[in-house]
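Just the one chain here, laid out as structure tokens, in the form predicted alone.
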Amino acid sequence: MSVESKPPASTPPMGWNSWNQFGHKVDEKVIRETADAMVSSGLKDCGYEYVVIDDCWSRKSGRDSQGALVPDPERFPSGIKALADHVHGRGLKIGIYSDAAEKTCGSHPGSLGFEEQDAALWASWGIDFLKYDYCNAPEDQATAIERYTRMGDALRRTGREFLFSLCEWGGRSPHVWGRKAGGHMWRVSGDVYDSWVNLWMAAWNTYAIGVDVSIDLAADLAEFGGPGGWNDLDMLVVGLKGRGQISGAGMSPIEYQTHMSMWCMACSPLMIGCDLRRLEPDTAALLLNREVLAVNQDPLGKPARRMKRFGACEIWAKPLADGATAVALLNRGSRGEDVHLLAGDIGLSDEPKLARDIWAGEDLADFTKEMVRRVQPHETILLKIKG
């Protein structure tokens, strides 16, 4: 079965990545079964297309005598080419991982100095997506730009179409230079954990980012995201429920819904991180809601902007290609609040407008000048408003 061809990242990339659930324990069985599950669950039909193998896929002891990367023989005995063939046979695309240094985050061989050789190898395997990390690399911006550009050039020279994901974590402003370096998406945050609030990580002597904090990172970056290149708020933690490599305390159903809502409003790539082979109904309902996904995948490609803040509540708005406006009513506080949405808050007139609650899947009474909605703690109500 052939994979449909379209320009990479014309809308925010959608797919699945192995790290959040499996970490360094990823293997070919997981990848094959995940590709199968993406098809059988309906995720592929909703637009999820990439199956990405994250860190620790290669032999930790190093490259072979010719300098080539070698898949771990115990966890990937069939090799990556056979795995790519299986994923492509399911009508999906496959991604792989490396790092812009001598070692990856998991201390496997990185690609520094081997950019051309690695890119050519991945192309020969049929790889479609590269996540390129920045562990063990210098902190200055100039070096990051040079190293990412070097890999972006190497990928382009293979003649194969790659989606290039820059996992630089935002510290060197990749939203400013990521496109020029060849990137199609660039991380604007550190790793987001399965938690509403930040988590103290004693081993790192720092905090891991929670979903609530990560939302703020999208507020000032809307102008940098659009067709062909996207601000990446990190992979989804929807459905982890305290399990996996980045397990935190887990979140409530409302918090997972807010996580999904705000990633869609921000036009962030949607890379699922949970175990799709055991997809639970409540998680499936969040990941498969076509009306919500349409906000993320809208062809206009305009990330939402935060229009108003009052207390713990916020109003975000995102223009859509059909002339409608997607609106998020977000309550980040600890008690329910009545949120008053004025047409002027989102740049609309006081003329009658049609309003629809997207998550509820129901039309609301006509909206003219003001609408009041009760928003529960940590909840986001998503609306589509059209005059």
The other form holds:
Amino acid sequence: MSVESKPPASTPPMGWNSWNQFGHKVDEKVIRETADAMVSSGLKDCGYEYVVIDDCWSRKSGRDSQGALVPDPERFPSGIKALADHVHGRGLKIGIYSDAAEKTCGSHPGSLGFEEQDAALWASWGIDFLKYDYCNAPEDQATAIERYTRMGDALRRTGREFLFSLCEWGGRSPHVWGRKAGGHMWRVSGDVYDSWVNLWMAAWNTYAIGVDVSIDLAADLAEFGGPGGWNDLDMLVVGLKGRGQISGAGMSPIEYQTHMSMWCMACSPLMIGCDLRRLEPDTAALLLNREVLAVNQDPLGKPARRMKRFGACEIWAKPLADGATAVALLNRGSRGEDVHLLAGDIGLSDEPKLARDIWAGEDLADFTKEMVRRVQPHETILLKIKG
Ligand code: GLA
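The structure above corresponds to the form predicted alone; please give the structure of the form predicted together with alpha-D-galactopyranose (GLA) next.
The next block holds the full complex; its first chain is the one shown before.
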């Protein structure tokens, strides 16, 4: 998978974002070391491409006298251009963050009214990706469309290729208008926490969502994702294990595996959120499995659909470019279950078909009419079936 050969977002974007692990403490050392780790760990060779600096990179006290954004002098003393050069020197791309209002979620300067100036500045630094948030902006859809379109146009006018990541959390149906606004991916939910279940956030008087609930959003929006524009289920929480800046006590290894499996099946962008400088073997195994990543990056670009539900178990199917079908057998319940997969459930005939367990990397006996697999609580078994 070569980084250079693909137009932006022809397959779901892959990379790393600073927010989940580092929050407002992100600095240039973290970004440099993360880019280095993306290469040395083999993640780059697997297709991870963007290193994205999220909120809080700019000086909180405001713009300079010319109205330009200023990198925080303590955390980014060498400036963003030098950082971009470092990241590009590793054969990777660099992303930055702003907000369609006066202030970002973390109360740093936003880009409202400065779209052209900010886009030109980012282009001059060599930025390749913008995540554009929606804190402190009006709730209605028309304003969101207008503000995102304005930034999409400004990015285009720089003449530099930007990947434009919309982050208004799904409330104004960005899956409907995101592409037209110039977006290549759009968040479908609020922030996903490092948790299987939803978490009560007292400060906001609402629930923050866990991985289990995101799976339903992926099912509802499957038809809207495809080459050039993707439903973004939010950054990965794989590997955080409760140690990130975001909330959540972490998940079990099986739950992280389901999270990765379903983000891949749904064609969600895969933006890693954990500290890559200390990549643990179990986390590396989830992030670097080429057969699993191939499901996400399949050139046909068709998000999986939920084909069947029975009790807590679900069967999802995703057509692949080589004519095969990727299948997820998912158990969202708290007891182990025997899941019966019928060829007809996923639109296939009863003729013998090749079947492979993708996570196990094992060919199975030919699949004809029915297959029974034991699926543990919160586990996902991924299969590739070719007839
Ligand atoms: C919002 C976004 C997050 C992150 C933070 C930064 O909550 O949804 O992904 O960018 O802002 O403040």
